[in-house]
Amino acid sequence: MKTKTPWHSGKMICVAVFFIAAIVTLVAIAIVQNKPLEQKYKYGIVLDAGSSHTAMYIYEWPAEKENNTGMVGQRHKCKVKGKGISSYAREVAGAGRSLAMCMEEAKQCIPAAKHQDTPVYLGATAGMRLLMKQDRNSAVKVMEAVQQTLQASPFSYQGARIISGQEEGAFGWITVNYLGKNFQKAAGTMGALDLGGASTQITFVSKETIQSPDNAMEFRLYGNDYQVYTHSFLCYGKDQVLKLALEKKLKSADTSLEDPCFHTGYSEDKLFQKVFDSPCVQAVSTDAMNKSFMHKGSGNFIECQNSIKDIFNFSQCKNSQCSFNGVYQPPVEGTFGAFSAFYFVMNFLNLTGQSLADTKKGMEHYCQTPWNTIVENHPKVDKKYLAEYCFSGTYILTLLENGYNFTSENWKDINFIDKIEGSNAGWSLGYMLNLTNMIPAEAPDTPLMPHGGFVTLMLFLTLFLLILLFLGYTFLGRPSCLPPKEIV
């Protein structure tokens, strides 16, 4: 009769100890890895004080993953009522008061316990850059007024300043590539095209050496070095460029102006002051400023484009190649994200995703549509803005093709975008990321146990347990000794 190995033998005790240890380890790792943690968030506020309006953006990110790629997202956006802060030059206190409603929204949006730890920044762009040129004293007072409002809020005030055009372009480039997670992709980065009311910016990584130091900016992000070409054209935002175009057509003695960039049937009495109240155009006499002219539309895309080309200077270039007005620009390459007014105008005209030839056909058809038909088709759109879409769309097309040198071959590389991953494309997110050092110079450390490693360890422990079970079964079923055979 066979005698099995007793369960309390050394071998069985050893197997049992390893079996219990493996079970405990497997359960502990599974609990820790999958433990539901209470998500804690941090917040940041950026006010984009543009030439035509101010917008407040609230960003949030998981506190324990502050330096990981793509973790910052937009939680809330508030559009400040009224025009941009530069419009308050004659009533500077109003600039600060205009921000009050959105700051109240921020108080409701961000948990009260986080208020004092939430940084708030304000960046003023081309509107304030123009006011600084025109009336420095008023510009300083406007900035002081907005500073007082932000300092009175419960948030951590980190500064309000007028950012340069190059910074605006570079921060927009950081935003679109951060949201698109391009900084860790081998495919490369996306260029950025920004169009506001008073300026336009182009920023992209060029393969060739940038010949103009004024147009070069360098960044080290996630372990990679980037040298970007960037330039900002002050006075070439869609609102200021309309003044430039009208200036080319108007003389102080004119009482009527027929404009191919406005629809047939459009007619509006306008003051010269509305055209010549900007440092972007030549000043006229006080008497002329008080005069008015009748602005009439003739709705001709080809003539409109030819008139817009007059505001560019394509003849002067001291470098090997230029965009316009003698500004150096290397050849555009790669894909581009075109946002802000680029998107809003082209989206309204339903010309995003079109070829260059189809874009031109679409603009021609839209501009020749009579004004009364345009009004009937868009009853909810403010007539002031509605009247300018023919001009703005033609200007965008001309700027991209003739100014920045996009062609029919690479037109498809322009993506007109409003949001990426739920966050608005623009310079504000890149501005906050830069000031808070939330994009590390070196690549973030990898997690201690990524998902793949966790699955592999679970499989290993499970296999180990099966082996122990097999050994235990083998040991328990094996005889410890056999009786001697009987001698016959």
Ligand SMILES: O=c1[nH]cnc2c1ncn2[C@@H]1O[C@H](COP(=O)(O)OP(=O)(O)O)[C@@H](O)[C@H]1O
Given for the second form:
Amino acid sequence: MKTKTPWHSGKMICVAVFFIAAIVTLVAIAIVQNKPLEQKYKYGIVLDAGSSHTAMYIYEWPAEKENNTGMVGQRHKCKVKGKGISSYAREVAGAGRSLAMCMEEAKQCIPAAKHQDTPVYLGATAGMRLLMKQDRNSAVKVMEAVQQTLQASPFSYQGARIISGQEEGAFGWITVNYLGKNFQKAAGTMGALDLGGASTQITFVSKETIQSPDNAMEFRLYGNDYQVYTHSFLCYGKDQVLKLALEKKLKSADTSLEDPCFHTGYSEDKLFQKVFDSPCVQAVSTDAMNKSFMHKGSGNFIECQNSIKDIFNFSQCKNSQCSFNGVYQPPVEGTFGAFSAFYFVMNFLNLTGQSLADTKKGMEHYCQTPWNTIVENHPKVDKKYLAEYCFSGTYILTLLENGYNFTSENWKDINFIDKIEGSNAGWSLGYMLNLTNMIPAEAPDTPLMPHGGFVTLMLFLTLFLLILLFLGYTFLGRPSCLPPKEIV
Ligand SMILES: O=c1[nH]cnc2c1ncn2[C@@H]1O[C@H](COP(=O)(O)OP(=O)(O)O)[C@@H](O)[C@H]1O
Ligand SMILES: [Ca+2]
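Next, report the structure of the form predicted in complex with this ligand; the form predicted alone has already been given.
So here's everything in the complex, that chain up top.
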């Protein structure tokens, strides 16, 4: 007598084939779905036309994630050779030409197929704001010249303009908080301190209601409302402040000047024109402009700080409290990112992680070091920068402590930063994010889990069910709906 097992029945073979086919299909779908999608990148270009130089930034981001915070990163930075565009007032075509090399680099860096869809923006800051005051006609021509160069590039030209001090401050704040992914964190945001050559910006969220509309900016980002205090001090960038400080010390009849903000042994013949060529200082006669004076160092931090305090006006304030020059400012709050020249100077001086008292001691020591020792110790550093670090460091300390009212308690909340997650801190990224609407007002709806995770979970659940079915069949016997075993 032979027993015919169910495996030999046509029906069971059929069921088994379907089971296997279903499993194979599921595995195949899961593998295909989980295969990392070929990343499609988008690009954007911002030219930061600063008072001292222009830098071109190329940003990139995965196309399908453009509204997620922190997804845009810096792909490339190109430093334009020579000075800032405002220095081309007398030879405006040169301003346009100066950008050509970096635009060429952009063509190499961004895939050709993407050129047309890559927006390019140029924002000019305080150097051009000053030129606008001094010589409007030339300023307009400089902007036209840079516009022409950018329009001639294969990229999608989106505008070249002089941005306001408020924009400069606010976009710097957006950049550091976007890169730090702070907009979706409960911990709150980070203030932004930007020091340029011709202006400086302070921007932070304050609990206090902002008392002057000029200093208030409101944003709704990722579902949260932010009221931001911001102020830009034109002429208080480190290069213009040096002119302001020299103006205070120099009399037009002087042939030499002893300056505590420069090292002993430093001595350089300088034209009055170098100090008085700016709208930040009082004009002098053409005669006086052509004279020169011997700029000599005496290297004394305390005296230097006292001389720098003279360029701040701490006396008048129409609001509950002010920083300086009658500008309203609520008390500083929270942590701050201090970038651009704040970072360059404090990093050079090795003073980025010290207490306020130690920072002062460090400055005292640095300023009293003789010039020849400084030169010996830093043979590779550009002499122009090198000569000014004592002045710049002392100005930074004075601006932060006496100007913005940081104290020895909250000094540690200032982080001197150059880059966050590989991208430079500065206004340019925030500017592009804003103009391309990449920061949504409301938080995007996020699925419970990523797509890949969902497919994998579904696959495992299905396999689990199939195994259960199989075990159920073998251990508990055939379901009653199957025909009874035939005994032959
Ligand atoms: O390596 C460096 N050491 C010191 N200062 C630097 C270095 N690189 C750039 N800087 C300074 O940083 C400042 C940048 O200012 P920027 O050109 O952005 O002007 P703006 O923001 O006022 O328009 C300038 O004062 C420039 O001299
Ligand atoms: Ca700048």
